[in-house]
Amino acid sequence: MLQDVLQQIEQRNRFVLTSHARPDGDAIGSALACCQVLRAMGKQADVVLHDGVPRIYRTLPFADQVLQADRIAGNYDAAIILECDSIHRTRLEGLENRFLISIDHHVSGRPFADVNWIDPHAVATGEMVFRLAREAGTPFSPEMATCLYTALMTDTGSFMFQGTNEHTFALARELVLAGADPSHCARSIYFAHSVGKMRLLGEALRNLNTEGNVGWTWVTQKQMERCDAKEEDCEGLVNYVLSIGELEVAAFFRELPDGRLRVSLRSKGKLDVAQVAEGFGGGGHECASGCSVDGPLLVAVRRVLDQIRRGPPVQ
């Protein structure tokens, strides 16, 4: 599929990039150097996101070229649509009669496009934009190894999750090597919080609950507004419920201005999380996924302990 891809991308000559609404660092990583492939190509390029870059991303390389928009406007000759299933969650208007390119590593990656590169082996999309780079022979610039080396550090949740291995770390130096720093990406994402975000984990924190190796919390509407918490001030709190000793699975539960709630539910390892997201509409990775539950709220968070309690184990 690599060769279709790059066969595709050969023939046209304006191109959107984009990825799922609320991006993490693979969907920003991959995109921004993605886009500097097309570029080093000859192409014409541009990044469009429906929510822009989050705040803790806003230090990579061309971050400030992304453009934020509802909508796809333009003479594109086609879209490609990075780290997503569908073009439902790009929350993008706009994409339904352009000529679709996924690229894509989730297990529960879906081919809704004209041509679907998926591939569940990949440890992040940031690792396919890489071999695509390769296969079409583009310079590789430090700025774009930032980018892919942090797509990888935080899908692989910083080198934790279940799928690392040699290749993992084979990548990591070829990245390293081409002028990737990897303290400073560290520091930009890990250590570059809000306010906002310390006070709602407070909230979360207060909120949190355990049954067996199962834990979970959330964060209500009102908390969020009470703490000036932005929406990407939830990415990463569900980790910490997953840091307890005696847990294997952890959910984060976020209500929404219209009473839904937002799933985040990550594994060490022994249960596929992803097919407990799937259940609901959502998808993701074995040890990390998400999904969107009808509220209320404690309606919800049984719904989803339910499922995760007959959930089956990683295979």
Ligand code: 5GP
Given for the second form:
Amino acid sequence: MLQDVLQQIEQRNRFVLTSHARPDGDAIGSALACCQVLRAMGKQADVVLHDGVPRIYRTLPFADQVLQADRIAGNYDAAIILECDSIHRTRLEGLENRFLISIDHHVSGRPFADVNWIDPHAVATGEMVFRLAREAGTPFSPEMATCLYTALMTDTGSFMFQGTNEHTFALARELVLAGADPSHCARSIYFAHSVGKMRLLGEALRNLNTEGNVGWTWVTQKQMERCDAKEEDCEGLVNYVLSIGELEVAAFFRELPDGRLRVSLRSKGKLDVAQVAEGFGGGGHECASGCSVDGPLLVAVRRVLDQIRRGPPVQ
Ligand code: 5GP
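Structure of the form predicted in complex with the named molecule, given the form predicted alone:
So here's everything in the complex, that chain up top.
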């Protein structure tokens, strides 16, 4: 798996790296770090993302070199797709006929590429990039460490989500020793919100509903416009719902311009929300998943809640 990936990389020279649309900290951090690993191996590498780098991740090393595009046009020998279970989720055209390498840690990860390294035991794709760097024997720079620490910190919910264990902290220790500054990384992400995001949070909390141990909320297109909020400002709003003591599961619905809904699901561990999301064509992890469903809003809410009620417990 890891050896296959490394072998394929060694045989090629020019790489394009990408991840899913609406990239989160693990998508950005692991892509930026992997790009640095490849460059340290003497390869040419570019990171291309459909949505570019969200505001809170723009201070990451080399984030300013990320290319925003709708299609991959360059002359590359291979594309490395990180933290993403399909070409479709990258929202990029021009990947279809290329040699594809997938590096992913989702339980819902599918082997869609020519070489697939999927490890659901890794707490973040960043952890896998760390192992790749180790195996490749590349020198480990503070910039790589900063990108990987950010991937680890965000995908473990600041070292709080299920799956965080002694290995997670051992890896964090390695990254800090290599030059990642924990308080700087945390400050850049958690104390860097826009005013629009905070206003949107207010709207979302006003729409809060609970039923038994399930809580949900939503924001409409109109509310987003009123708050001057962007798509990326919705990241993490679902966690405010999950923070309510008596809830086990939280859902957040964002109305899309075409009337469909983007859904974020979170669980404290008793219900497997990856399976709920997969039922709607999405995916993710047992405790954090997402999908898109048809509108209107109230119908979508009802369908998702029904599925949560019927949902399978964590094995
Ligand atoms: P979020 O709710 O933050 O968008 O996503 C939570 C987790 O579920 C992330 O790991 C994300 O990659 C995954 N996820 C979200 N939406 C989708 C989707 O539509 N398809 C798949 N396969 N995974 C998703």
